[in-house]
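A lone chain, given as structure tokens: the form predicted alone.
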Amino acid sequence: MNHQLRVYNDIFEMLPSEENPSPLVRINRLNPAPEFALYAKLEWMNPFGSVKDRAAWAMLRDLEERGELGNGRGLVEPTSGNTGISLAALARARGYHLRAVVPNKVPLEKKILLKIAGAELDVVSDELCPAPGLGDGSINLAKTHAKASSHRYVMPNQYENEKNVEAHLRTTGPEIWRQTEGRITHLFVSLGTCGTATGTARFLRGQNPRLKVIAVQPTEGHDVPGLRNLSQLDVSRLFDRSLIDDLLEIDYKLAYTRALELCQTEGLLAGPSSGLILEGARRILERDRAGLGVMIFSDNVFKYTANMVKHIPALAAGTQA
């Protein structure tokens, strides 16, 4: 492994770390307060295309170390796409299978990528078999598979697994601290499983207790895959509200328009969750005016082209002969 020459013995050596961080890129034309340095951390530069590479690897290695994988036993996991893609690719590269339980509203692009990565898919309605205390349909069904076929499946459970948080304590947080030379004043995150938000914020707050953490949530009825608002966070045990200074609710339609602006103005092909974070960051920059902020951009726009066209129909114009 040679990070300087970027020569690796296998794909696992390419996973992000303090020595091999995902890049920070400064936002220029979309920054409303030029004296406030604003950066995007491009998590789609990770080997399997999202921030979820970090949690997936940490959870998989933990299961391996505890002897819970192998001899015909693989994984089952509920996913909105990114964790499943990372888990499937990592697991198959190490000789395990993955059964991914996916809500029907997940974009087709992500479902296809899951299959390309090697996952077996169960596509379900979000309301399938709701049960008190077990979360929504996909989570419930994955738990059922893990319990009924324990000889065949183990469930990492990204919504409850502390390894999800620890991954960001070990990698994302230290990377940002080193890349900004300790000058970061604001961290901007979205909320899904909350592993990224909790782990990264916990590390950075340990370095600078005055650091401000801003989380964005989409409005009710949103269709931004992977994101949750407060009313949906009861499925996650990883959310630590005490770490959040500002929790901004933003019209989910802005996720798509801001993502398009990032693509066409900054050259950053960011997905809709990144668009939502950008909108939140712009509001805070207009308020605070000075500092150094880092936005965690989870993945790129390629997995959301159908959703982008749904919200911005003009994108489809001129695409047919």
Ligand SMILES: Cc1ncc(COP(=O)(O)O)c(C=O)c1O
Given for the second form:
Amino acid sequence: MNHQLRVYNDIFEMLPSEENPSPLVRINRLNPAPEFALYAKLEWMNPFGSVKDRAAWAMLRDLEERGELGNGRGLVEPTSGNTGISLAALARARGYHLRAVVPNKVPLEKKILLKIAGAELDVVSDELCPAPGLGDGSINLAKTHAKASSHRYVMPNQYENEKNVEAHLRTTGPEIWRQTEGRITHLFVSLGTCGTATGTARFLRGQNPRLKVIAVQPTEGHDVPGLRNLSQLDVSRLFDRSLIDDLLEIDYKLAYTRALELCQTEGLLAGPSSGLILEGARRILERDRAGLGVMIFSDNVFKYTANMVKHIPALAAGTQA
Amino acid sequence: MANYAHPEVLVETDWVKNNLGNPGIKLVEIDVDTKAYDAGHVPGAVGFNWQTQLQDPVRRDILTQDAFDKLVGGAGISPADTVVIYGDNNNWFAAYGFWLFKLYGHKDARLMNGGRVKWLNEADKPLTTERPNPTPVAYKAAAPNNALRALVPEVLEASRTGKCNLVDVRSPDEFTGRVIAPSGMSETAQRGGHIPGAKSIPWNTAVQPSGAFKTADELRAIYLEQKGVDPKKPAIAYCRIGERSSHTWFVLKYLLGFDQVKNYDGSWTEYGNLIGAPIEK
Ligand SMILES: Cc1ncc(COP(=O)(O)O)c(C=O)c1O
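Moving from the form predicted alone, what structure would you give for the form predicted together with the ligand?
In what comes next, the whole complex appears, and the chain from above leads the way.
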């Protein structure tokens, strides 16, 4: 493995670490406060295209080390897409199978990608009638497979697995600390399983107790794949409210319009969850005026063309002869 | 148990676990998501499919007495057996199945409190993909007990006279007509809204976060005091296709002890399509 020449013996060596961090790129034209240096950490530069490479790898390694995989036993996981894509590709490259349980509202591109990456799909219609005690349909179905067919499946369970937090504690946090030479003052994250927020914030807080952590969440009834509104967060055991200074609820439509602005003015082909973070960061920059902020941009826009058109119908104009 | 009027129709997950393999106790799983049973079920449980097995395949109706005999007898269930029913979505279709068992006169039917989610989330409760192989028995159902089932004429009369509580258990958006059905549901109607005079009490008001039913005191406070259901009058519960209303029918009849409660299984997919039926929004 040679990070300088970027020559690797296998795809696993390319996974991010302090020696091989995902890039930080400064935001220029969309920064509303010139005294505030704002950076995006481009997680889509990871080998399988998203921040979830980190958690997937940490969970898979842990299961391997504990002898939970192999001899026909693979993985089952509820996933909105990114974890599944990383897990499927990693698992198949190591000789295991993955069954991904996905809510029906996940974009078609992601479902097809999951299959291309080698996952077997189980699609559940998730929002029949929200009710107490039901939990999440995809989580319940994955748990059912893991319990009823434990000889075939083990469930990493990204919503409860401490390795999801540890991945960011060991990689994302130290990378950012080193890349900013310890000057980071603000961390901007979005919340899905909360592994990214909790692990990264826990590490950076340990380095700088005055670090501000800002988490964004889309408004209720949102359509931002990968993210959860506060009302949906109780499924995640990894959420640690004490690490978060500001929890901003933002109109989810802005996730799409800000993502488009990132694409068209910064050259950052960012997906909607990154758009939502940018909106949150701009609000905090206007309030705090000075500092050094890092936004975790989880994935790029390529998986979301259908969602982008749905929320920005003008994108469809002029696409037919 | 929690001061219910008829506690004998509700069993806890621990009770079911302790009775696994007991030959007089038959387990039946009925789900909204018909894939769930195949993915894993309580050992020994048979699975009934509400779409293909609990309805008449040709005309719109519940399965006939004859079909009920074949289905239940084919599952190895005798009239003297204790039938324990459970399912997903906090027992929506399990309650519908329970209603059918009662309608056809089965003596000892019960619901498993909390349904499949509660079982799934308890570490000591096993699941299997193995299907039981029951020996068919002869089952002879009673003629349908129409005291448990409301049909259109009495629904219209209840609305017109106010002599009977009408309980709409759908979501508030369905009640007001903002939507005709929850998103993703294929059975729908020509019109949205609710039956004039109906009270909106969404079915899930009756369950706690674990998925189990609230206590009788809590239920009484909600249904009688807050929502004003009159215990001196009969009651009819309805929803969209009769499954969520079975859940509330169960609450009113067995947990609160209302004497005369009917499930209107035609529900909104019938009422919202009737020419000339009065609708409120
Ligand atoms: C696009 C996208 N953004 C953000 C997140 C949130 O990351 P985390 O699950 O670590 O909270 C996810 C995770 O699923 C994601 O897929």
